[in-house]
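The chain below stands alone and is given in structure tokens; this is the form predicted on its own.
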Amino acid sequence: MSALESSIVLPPGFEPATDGREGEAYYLNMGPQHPSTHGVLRLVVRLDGETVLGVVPHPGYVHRGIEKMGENMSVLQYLHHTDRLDYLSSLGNSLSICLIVERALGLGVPERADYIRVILCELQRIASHMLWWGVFGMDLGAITTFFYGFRDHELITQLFEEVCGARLTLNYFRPGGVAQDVPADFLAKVQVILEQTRRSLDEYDRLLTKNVIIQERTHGIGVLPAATARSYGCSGAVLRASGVDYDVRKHDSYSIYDRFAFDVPLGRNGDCFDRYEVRMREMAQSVRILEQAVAQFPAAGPWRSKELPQYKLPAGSWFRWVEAARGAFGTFIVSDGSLKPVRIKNRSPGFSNLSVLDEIARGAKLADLVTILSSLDIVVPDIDR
């Protein structure tokens, strides 16, 4: 056994093959410099040829231990460390903790500030399935997608900049509302956005989702059947492509999302093809919530209720979640009544949806790894907390 094999743990069937195969099978380090593993994460890959027996997902080297630096400091001031967790779904990160804290205060949210956190919740829902759609393509060999996805992917971060200052880590939810009131101008870009999004999703289906070789590099492969995302506590696309109808937003609904009508996109075979299109009808269902809610949006009022010098929650357990861009993201905090949170705990989609790796990649291709994984859509600081 060599010096690598022996520094693996292995899961259970991954243990060296009796078969006669011994000589060879081998191990190949994927990452974590490997541009297909988004982000530090490195993957042992046990193979026969090309053939996939195992894989061991290392993530970790991103770790900054941001749940136990929560434990010393305010509620609010850990609101600016969950930007860094999943960094593409920032705003959905901090409002699971604004929610907690509005339920154990009391605090009333005003209904301005509603409609801004929904419109730019669905925003980077809408930003970081762009993101992964050019990814993707590259990852699959289609270069041109990561120029269009970050065309439009853009559009949306520049008006995240104008909103709130930043253009990645949003920091922009508080407690009873929003930092501050959008610009006046803000949902006209809006409507340029939901106009140019519509006719990006047309050109995404021309220039992707129907083309040959990403229809057959897609279809049949990875399939996750929905008892098996269910035992890993997959959620998102992840969840869904493999047929298993749940939405935070619309079955443990929050903020004002009961609001509006919106379908849950659902697929049927739970492969990398289902997990693609299911993010590609996110968007356009996001699309749908938008439109409704810049129709409703108040013309005036409050974007926040009355601001506390301190938010101290009251003693005992408080669990909230939302549906972030990649799945359920919930935040559960112990509390014993003062400044500080006793412990503070992070639910991340991605990695539940990162488990589920090895089982949905045995007797895959190399090749078919990199799908995989790119159809799981991980973002690694999410994991690594």
Given for the second form:
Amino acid sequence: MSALESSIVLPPGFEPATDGREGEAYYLNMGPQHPSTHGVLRLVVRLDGETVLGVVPHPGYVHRGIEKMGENMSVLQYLHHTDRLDYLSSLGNSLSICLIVERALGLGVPERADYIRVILCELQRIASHMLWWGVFGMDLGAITTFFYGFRDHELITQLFEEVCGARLTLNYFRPGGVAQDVPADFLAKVQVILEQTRRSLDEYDRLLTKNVIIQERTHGIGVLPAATARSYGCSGAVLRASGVDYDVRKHDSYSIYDRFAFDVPLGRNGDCFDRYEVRMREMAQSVRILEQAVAQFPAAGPWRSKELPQYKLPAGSWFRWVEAARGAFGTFIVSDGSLKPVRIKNRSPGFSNLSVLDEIARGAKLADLVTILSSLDIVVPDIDR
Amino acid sequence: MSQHAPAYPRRSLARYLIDATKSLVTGLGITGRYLAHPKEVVTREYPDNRTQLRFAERFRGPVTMPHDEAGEHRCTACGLCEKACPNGTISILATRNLADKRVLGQLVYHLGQCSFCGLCVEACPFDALRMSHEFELASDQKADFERVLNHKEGR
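In place of the form predicted on its own, the structure of the form predicted in complex with its partner chain is requested.
Expanding to the full complex; the earlier chain stays at the top.
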């Protein structure tokens, strides 16, 4: 190594390269304020011309220390902070904590509450995937999809506002049920959304899935082999697009998901198009679950089991994961028997899914990096916590 | 990467041109439909439509304290809302009335710290707090984020 080479300071995260391209390679900073990084994520890319040789993501720009905050408050108070992790699937986040508290304290959940939970969770999955669909199109240069995605997302958000009292930070699930009963016209509104969703999915397919530009830009781009996906702990559509059949709702069932018939969509190649298609088919499966849930919905009944004055977890440690919109979201709580937990850890799907970016983006073009990042569907506050 | 070579067929140039034209026409057809059906367009003209905005009844805005016709509130300064708040948003400043009973002096609400979770309203056993539908909260005056919710001391 010459004196000049040894004096060069590489960007953090990069090792001195031995691939013989040192002379040609250069480093490019992308983000943290970049529209395609979906928030404040910073990527440092090593490039040769337009070819990506390596990517180092630098998360942490929206780190709020939510897990540490959880050590200074009761579980019930922490519940609403989880809405601020993955804000597009906030119900899944709080559901994992509710399931933990219910198991730790032996609380039962009324049947009606179970159905409300499943309906809202699946609606949120559809809403999250719709928004992702719009953003994915926009990242590839089709701004119309962004408006269409948001238009359909808005319908579901309005229902959330009527049921939960907020549009994103819902804070609706409670240990032992839900905070309030649903309004009287809830099921009718869900039916309207289902009707609209079926129409929209058809429109999405015609507009984007069958579009030549989208196909050419996603076929064979960012191929993630099943073994790599498994070893990095990927989950959700990223894992299933690689052909690994794992869905927490199906294979580690929780709540009342075992009562519904639904398929787990799988991909073959693990490329961007498969990840796209798996999410589109997941929306159709969510519609299927919702149809069954609406048909079985109990007409009346309690929505929350008896409220406790304090939710003190007994000493011990608990873990529960759920299938959030982006993959397996888990919460690990260690308690010493007092009101405040000793330690809370959230296992976020976005962090594991982002970790494979370097592996699958190598050899791709810089423009494909945007496609790959978008197909991973990350939400940065979920990664930084 | 190579062991999972994707099995997509490569298009010939003629096929490519046909497919490209087809998807171009389909895309233009979908977007053009909305041009011809302006009633299906969902855009709303905020802030021009401010007067017609309707909020869901459960919408959680800033906390308020309802007062009855006589100007009385129901707060007893028990402090449960203060304890329930995850962010330390509410400060109950209690005082004593002429009969030496603990009553509410001021309920100071630090709006800047509030995350609108609604736990204080759920915790209140006397139904003394409500979430309002106020939503345009931006201000350049720091004093706007420190509110005293009660109009007068408790009795």
